[in-house]
Amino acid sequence: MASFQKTEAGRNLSLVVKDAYMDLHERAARGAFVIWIAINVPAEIFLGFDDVVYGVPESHAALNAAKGIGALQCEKAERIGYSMDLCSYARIDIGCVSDNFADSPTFGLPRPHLLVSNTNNCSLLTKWFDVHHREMGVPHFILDVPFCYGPQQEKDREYIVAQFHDLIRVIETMSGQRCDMEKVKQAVAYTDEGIGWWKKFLGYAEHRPSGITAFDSFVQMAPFLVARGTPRFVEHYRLLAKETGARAAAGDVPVPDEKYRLFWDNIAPWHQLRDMSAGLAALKANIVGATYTSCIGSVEGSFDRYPYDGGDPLAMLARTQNCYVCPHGMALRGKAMAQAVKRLGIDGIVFAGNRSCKPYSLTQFDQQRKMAQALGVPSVMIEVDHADVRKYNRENTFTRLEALIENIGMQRSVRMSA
């Protein structure tokens, strides 16, 4: 499991997540306006209101999976007619709602007044949130973010900003509150500062041996989902980066005998973080980076931080709506991954074919071929599901991972003898 669970940053992470859910429930109970959002909906906008709170069904679903009850929640959705082929996040969430969040580690999410989804993660999201729209009779606002085959165009940014203004008007009308854009601007500044520390934390993967594992970054991304736009967001990532740097400088690293440096492509396998991390370490292998966490705070085609210039906060939020991998064409995906592979000195790539995330997974074979041709980096395709352990086979997975490591070793031997 992530090494930071035993550190000050690990303990603080638990407090940040616990306090975020407690604050959400307590404020909702006192009458706050509640919104359920998809992960890339800009939560900083809601901080412009005096009494608006938000919950993230995807984040709550991931937490259920990490706590070992993802399959239990999925089965609840399947029993009422939802297909096992649907995203496991969606099935967990729908299953949770179906019995009023029984078994949830956070007592669920408070009932929403408004649902806000978007189109730049996956097409399923809008259908998933529509389930709640129909069952609860709650309005559903959809942010339409254009797919990008190149850098975001000005007309697309203006299109997104116009929708942000529409969303603000909807919340003002429904909640009876006014949005203070200066508060939104401050929230965007806090997020930008925190992401600066996040990128510094990820940068310790460049050390040899790496100061982190990708499993650390998977776990530590939680504040981005529940606390961005706040001073606590900044404080946590500052603590994380500084503590990681100090540990790396002292030689206190997660895989001291690191021999193979790997890169992960797809969502985190929440139900397997501990076992997979330990299993790879036993093979002297470390997954030091991942597209899933590297893309935070970036723009299409790069994993570098896109800094806030202090100007229009909505323009900044619109510009970074394309940070995630799913709404990118192959050229952009390839450019960002190649950058990371070179920067981190990657020996091999693990493409995690995810049965629950088709937009992330469908192009992976093309990406695998592209990386082999362009960089000569060996890779392997494994099968996993980010939240449903029933679709994971440990023996098959580690057989393929061991084959990748053997391949890397053989290539090294050939180079040394040449």
The other form holds:
Amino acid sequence: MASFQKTEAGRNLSLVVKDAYMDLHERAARGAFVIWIAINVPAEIFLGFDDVVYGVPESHAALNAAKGIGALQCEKAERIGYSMDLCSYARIDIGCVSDNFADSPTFGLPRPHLLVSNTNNCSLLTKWFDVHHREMGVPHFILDVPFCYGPQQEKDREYIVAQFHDLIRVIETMSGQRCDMEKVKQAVAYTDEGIGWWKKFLGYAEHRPSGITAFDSFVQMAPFLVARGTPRFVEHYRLLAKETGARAAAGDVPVPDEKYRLFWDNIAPWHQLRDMSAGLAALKANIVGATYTSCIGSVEGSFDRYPYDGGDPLAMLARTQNCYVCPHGMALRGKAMAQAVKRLGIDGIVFAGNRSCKPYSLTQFDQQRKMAQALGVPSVMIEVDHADVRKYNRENTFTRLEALIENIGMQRSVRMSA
Amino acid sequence: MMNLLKKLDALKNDGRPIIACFPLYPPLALFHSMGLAPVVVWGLRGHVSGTETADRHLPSYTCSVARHLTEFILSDARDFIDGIFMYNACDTLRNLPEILTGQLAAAGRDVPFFHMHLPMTPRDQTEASGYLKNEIRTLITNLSDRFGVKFSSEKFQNSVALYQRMRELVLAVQDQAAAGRLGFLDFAEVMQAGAFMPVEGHIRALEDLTARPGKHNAGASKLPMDNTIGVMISGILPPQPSVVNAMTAAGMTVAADDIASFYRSYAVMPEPEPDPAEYYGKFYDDHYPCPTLLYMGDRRWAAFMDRLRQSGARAVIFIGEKFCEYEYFEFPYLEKRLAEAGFPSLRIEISIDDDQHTGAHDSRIAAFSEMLRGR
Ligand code: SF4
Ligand code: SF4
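Moving on from the form predicted on its own, kindly provide the form predicted together with its partner chain as a structure.
Let's see the whole complex now, leading with the same chain.
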């Protein structure tokens, strides 16, 4: 299983997350201006204000799922009319709000003054935040990020920057506070520095056996959601990278007898992290990388870090708005995936079809064929809803994963006997 | 399917390049004015048999609209299509173009893909009119470059006038259907056929329908109007004939629709003007609120309620397109507000499997009607 709990970075992670939620609640109770944001709304902007805090419903939903209460929260939303076919993050969140976060592991999120959704990861987020907008009577700001089939265009970048300015104006008007762009710039610089360490941490997957599992990286994403733009963000990822490097150098790796190096395509299966990680390790397999965690801090079509040049922070934030997997097309996704497969020496790809997340899953059949043609790497399609355990079948999943491993083994024998 | 292929063939014989468009509110008059033949590939249920090809590319949790559309474009229709146009809509549709163009290329067809980003920011939040104008102008340039066609202001205004005429007729026919003088299914058939014919032909078909109402009665009320219960139907697609027949059998009539491919498409259309960039600014800003137009969320309930009250309908039947998040996020809210306003509602879910199992909703519709009669 992922070793994060036993490490310094694992312990620090718990502290970072706990402190972030405590800080959010305490400052909200003292009168801070509270914003609920979609996961990829650039929180660095809020750090330009003295007393603005933010909560991330998707992140809170993932936490619920990881704690094993995702299905419980989903059912609450379903009881008030929300279809089981809707994204499980949304159902968890709507379920949580429906009874004022009664079962939340973080005492929920403080009531917002403003909702900020965006259309980049998915446009249903806007519909989801509209649910709260209507029920709570809280204003809803929609950040519209054009989907891109090729590299992000200048006209789209300008459009996004214009919306950032509007968002700042809205917060200034509503909160009575001023946004200090120097502080935003500093926050962007901290994020950039932290991402540098994040990429270094992910880079330990290149070692053989890998210094990390993708399951470690899933869990370690949390600071990106609750603490980016802060010195603590940098410190945490520096600690993580250095510690992982030292452990790898000492031969302390998650799957020492690693025989099969796999790559994961989709959101983390939050409710299965332990089981899947242990199950694969028993098969001498390790998922060493994932599109989900590799895309952070890059631009569409690449997993390499996109560095901040110290210039206009809003331009930098706009430039990286399409970096996540969902806001760009199949060709760009395939390009980045192919690079990762080569760089990490991947033996097989696990395409995790996710009923909850169409934007991530819709092109996977074609992508699977493309990867097979382009790289000759075997792959498998499994079905895992990232947060609703009711839509997951362990037996089917492992049967397929075992078939993939067998397939890799067979290909190896053919190559060796050739 | 054969029927639609024949229509495409007829369009092809007119010599106009055919542009397959989705989703529902593309700049049709612009395409028409530039000598192109836009077809809206939407609501192809009943025209596409099976989704075998689509299912090799799309997961089972994709809505039927996208699966039928994919099946259609990748099957025999592919030889007729000269271009694909799409503006940003839902998370499903935005991922289709590369699948479609990739497969068409593999079949030896180089079909260009035209894309336009419709700003989804609420208009009182972000000034995006300049962005949209630029998108329209770029589209015109790209169409001109690809097809060697020219834009003319005069032709554009003429085309808009034709679409205006079509809109007036659609609304008139809808009124006739609501009054029970025309079957809703006849209306639906003409509307669907219209998506695959030039606007001039659609106008003729609508004129024909308004001139000869007595001839058509499928789905029309069999009861005297004062014995029927008028309901409003709402959804992305019109209900299948089996649902309309079940409504008729239960003594209900479609008093109004809030269907994306029907009323939502034609409720509002600006007057012609020379600059298409200006025109489409108004077209999208003033559009009838649809859940797919994210910037209109705040106007949705008021528009929905106006439509309902004006129609005199006593209840609402939601026709849920399975896996359509846009619609399904709104249903609980609309149902709750309707209940508060004293309007009962029924939610029916139509999945792709219902193509085979028609009549699955009959008993719920009958029970709903009885409940309404008992009130
Ligand atoms: S649909 Fe996918 S991208 Fe959208 S909120 Fe759900 S998990 Fe996230
Ligand atoms: S029915 Fe809904 S999910 Fe399907 S294509 Fe239309 S808007 Fe998208």
